[in-house]
Every structure is written in C-alpha cells, then in structure tokens.
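First comes one chain, alone, set out as structure tokens in the form predicted alone.
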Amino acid sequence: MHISDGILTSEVAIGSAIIATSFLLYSFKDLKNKNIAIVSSMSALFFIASFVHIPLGFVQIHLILIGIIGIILGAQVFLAIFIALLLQATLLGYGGISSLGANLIIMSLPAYLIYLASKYGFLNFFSEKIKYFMIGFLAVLLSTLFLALILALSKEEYLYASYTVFLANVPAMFIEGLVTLFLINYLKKSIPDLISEAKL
C-alpha cells in the first residue's frame, strides 16, 4: 500500500504533499493534550499493523486498520498516521520521503471519511455487525482507490499496474473487515468510552 521514491512524478508528489500538509495542520485544530497518548497509541497501533503481513499467492498483503483507527481518532488520524509512516520511511524502508504526502492521503483519508460517515449516520442502514465489518472494508477500498488513482495520475503506463494493485488488495479489504467486527466488539464492551463520538 506504500508508494516509495521515485515512484510518482514531481507534480503529483508535490500536490500530494501540499493537500496532505493542510489535512495534518487541521488535525492539529481540535488537538487536545488528553488525546495525545490515544493519537500516540494508534499511531503504534498502525505501525505494528503494517509487520503482519499475510501470503497471498504472489504477493503479501498485510493489515493497517485504518477504519477502526479513523472511528477512534477522527480527525487526529492525519497526525497519527503521520508519525507512523515518517517513522516507517526513515527507519524502515516503508515508503518514501517524497511520497510522504501521497501516502498520508491514501491512507489517512478514508480512515477520516469513514469516520463521518460513521458519525453522521451513512453506515446505519446496515445491521450492526455489517457495519463494523464495513468500516474496515471501506476504509481499505477507499485507500486502493485512491493508490490506483495516484498512481494513474501521475503517469499512463502506471494505470494497469493500478488495477493489479487493486486486485492483489481485495483480500485485504475481507481480511479488513473481519478484524474491524471483532475489533469493535471488543472496544464496545471494554472501552466503550474510546469509540463513543463515531456514535456507533
């Protein structure tokens, strides 16, 4: 899911890293120092998703839980997975440097426009369960789109690697889903305080 350097055009990199600077500065907006330690968390959370990485076939696809980390954070997800993927490119290997914007939008935007549909009440007509496996799904659906669309913007020949992509990520999006309905499960039983503003 990680684009690396070299990878994008030097207009697409950098309109990316402009879009993505506003969406972190307007995480910034409602940052209070109480939720420093749960951006921080799934910040962690979302670094540790990306190690478990599960064979498909020719590929591996691993997990990053950005539905239930947009549900938490809202808006603050743009910082947390900020950290994470600058962390992941300069440590790791993860990404790039000149595609930090780029995967901050791809990653970190779907996570945040599940988390308004969740608040306002888009996601309501499905049953409970539905809904949680939902929000993973849409969330990693959302992040394949908007990969494959990058990538398609920022040059012709990238366009059937896009769809290779998008299909080698369909598990990912089941697999998404399925660790999402437990994981809401299990929040809204021990910590229902944690997912309370998406009004799940």
Contents of the next structure:
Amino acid sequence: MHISDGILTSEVAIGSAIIATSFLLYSFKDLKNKNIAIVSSMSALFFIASFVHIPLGFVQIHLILIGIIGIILGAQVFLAIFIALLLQATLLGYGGISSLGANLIIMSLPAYLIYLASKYGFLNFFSEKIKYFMIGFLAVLLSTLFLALILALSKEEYLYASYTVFLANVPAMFIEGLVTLFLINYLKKSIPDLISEAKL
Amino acid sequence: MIFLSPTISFVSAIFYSIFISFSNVELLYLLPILYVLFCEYKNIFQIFKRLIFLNLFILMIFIVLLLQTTFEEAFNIYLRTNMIILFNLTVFYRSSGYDIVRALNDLKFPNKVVSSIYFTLKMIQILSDELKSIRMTLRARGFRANSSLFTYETYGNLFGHIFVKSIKKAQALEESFNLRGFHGRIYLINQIKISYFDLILLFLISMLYVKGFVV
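Show the other one: the form predicted together with the partner chain, since we just had the form predicted alone.
Everything in the complex follows now, all chains and molecules, and the chain you saw is the first one.
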C-alpha cells in the first residue's frame, strides 16, 4: 500500500507532506526519553510485518498491524511509522522520499484514529472478538480509503486505479482483522496488563 | 566499487527524488543513475532484480494511465518512478541502516529522532532473527501457509509472540536507559569523510536543478 515516488502531483505531494509534518511534530512534542524504546520496537514491528506474506489464493498479501500498534502508541504512532517508512524507502525501495508524507498519512492516521476510537469507547458496541477483529479490519479499511483518496486527488486519471486498489485490498482487510483478533487473544494471555491498560 | 558518503547519498536521494518526481523525464536525468551504478557496478544484477520486483504497483498505475491518457504521459510516470527507485536502491544498496543514522546525525536531525531510528534498527535485527527462527520451527513441524483460518491463527500467534518479545525488549531497553542516564541522545563516532566521488554526485544532482531553473 505504499505510493512510489513520481506517482503523485506536486500539489498533493507537498500538501500531504505539510499535513504529515504537522502530525509528526504533534507526535514528537510529547515524546519522552522513556518512550523511545517502545516507539522503536513498534516501528520495528511494522517494518518486520512487511516481510511476512500470507497467501490468498494465487496472490500474497502482507500485514501492516497498524491497528494494534496505534492502540499501544497513541499519538507517538506518527513517529514510529515515519521511521519505518523512511527505512523502507531507503533500504528496501518501498514507497519513496517525495511520497513519504502521503504514505505517512495513509499508514499512521488510521492507526491514530483506531486509537481514538478505542480510547473513547466507540468500539465497545461490539462484542470482544468482533472488537479485536475490527481493530485490524478498520485500520486497513481506513488506510485503503486514504490511499484511494490521495490517488484520486492527485490525478483524475487515477480514479480507476483508486477503485482497483480499494477492491484489491478488501481481502487484506479481512485477513488483517482475523490476524489481529488472534494476535490480541495471544497478548491477552501473555501480557494481560498491557491489554487492560489499553482498555481493550 | 566506490564508497559514497552516507550523508551525501541521503541528501542526493532526497533532492533527486524530489526533482524527478515533478519533472518530465529527459535523457540527462539518467546521468546521476549511471554514475551511482558505476560506483556500484559489482551489484548491478541484484539491484535490477529488486527493481523488477518493485514494479508491480507501478505497472498497475501504468496500465490504468495507458487506458485513460496518452502513452507519453503513462510512460513518463512509469519511467520517472523507476528512475527514482533505481537511484535510491543503488545508493543505499550496501547500507545497513546505521549509516543513515549517521547521516541524519550529521544533518542535525533532532537527537530523539536519531536515537529512535538507531534503536529501531537494533530492534529490526532482533525481531528478524526471531521471525526466522519461528519460521524454521513452523517448517520443521510441517506447517504450510494457505488461505485457512488455521493459517491466520498461526500468523496471529506468531506476531503475538514477536509482539511480546518486542515489548519485553523495549522494557529492558528502557531500564538500561535509566541505569545509564540516557538523555535522548546517542553518541556516534563520526568517521564520515567526503571524497571527490561524493562531490561528483553532488555536482550531477545540482546540475539537474540548475537546468530545471535556468532552461
């Protein structure tokens, strides 16, 4: 779900870079020394998740885990994802440098929105298992929506590409939801304190 | 092979990406790529292999644009995206990531950001090793990934395990920060020297901007 360099128009690339920078500054403002370790570990987890490909019929998808990362980090998710995206762009060639702002919005804003939804109890309407599923599902849904929106805003010609990207990612939303459900269940057994702190 | 300074490579990657992203491709813009490929001539085959792998999404955009606009416009976007990826893949081909930390430190990025990137790289190493060992265990037990609920449960547990590992490592790291009196800054030994090869790269990138503004 990374947008490569050279795809976006200058207006969208600059606009998204400005918005992403403001999110990054907001994230950086409250960063304490003691939080650096957890930010780094979640950033590494996001980076590692892209290595694991899960088969889906004839194609393979990779996980992003931004829902649970967002819940753990809150506002600091912007910095964690920024670091991972910068390393992915330079070391692996995923995404790019001029599209870093757009990719940061696509990946970290949904994570922060899921954090807010969880914090203010908007996910409490669901039963526990559905809630865990929704954390993963909604994160990818929002991420894909932002991706499609940024592509569509960039060029009218990208509108069909946006629809294609959205439809192609529907199975990924369900898989991410299921994996997140099992992941949180595992965390509940292994580190229950963290889960209760996050009010999950 | 020629070693380019990470700071100059990083700065060049930023300026090259920004310039090419918003320009119509010209032959002259290939010069910096040819130069970095020359510096990395022993790894050219592997670099192109990676580039081909990264072409999936770009090809999709190319096909969509081909159906909706002219061939020239679609081809221009396809070419410039590939040029940027090729340039970045080449300049960072031998990078372990730690030289990027040094580059950011040299460029006076905030200490906390530099430290966070440094610790992220450490964590990536630890977690990749853990991922490899779990994958080997799964293979040894005859696990084969497919589109089933059992596969998703296995991956959920796999990431759950890695998650716990990363949280515990983060807690241990935080404790060692406290013991060592960490104040958000890591001290790096600066061994970066700028050579004539770096200056040539800078000249080639600057030339693009001069041409862009003048012509």
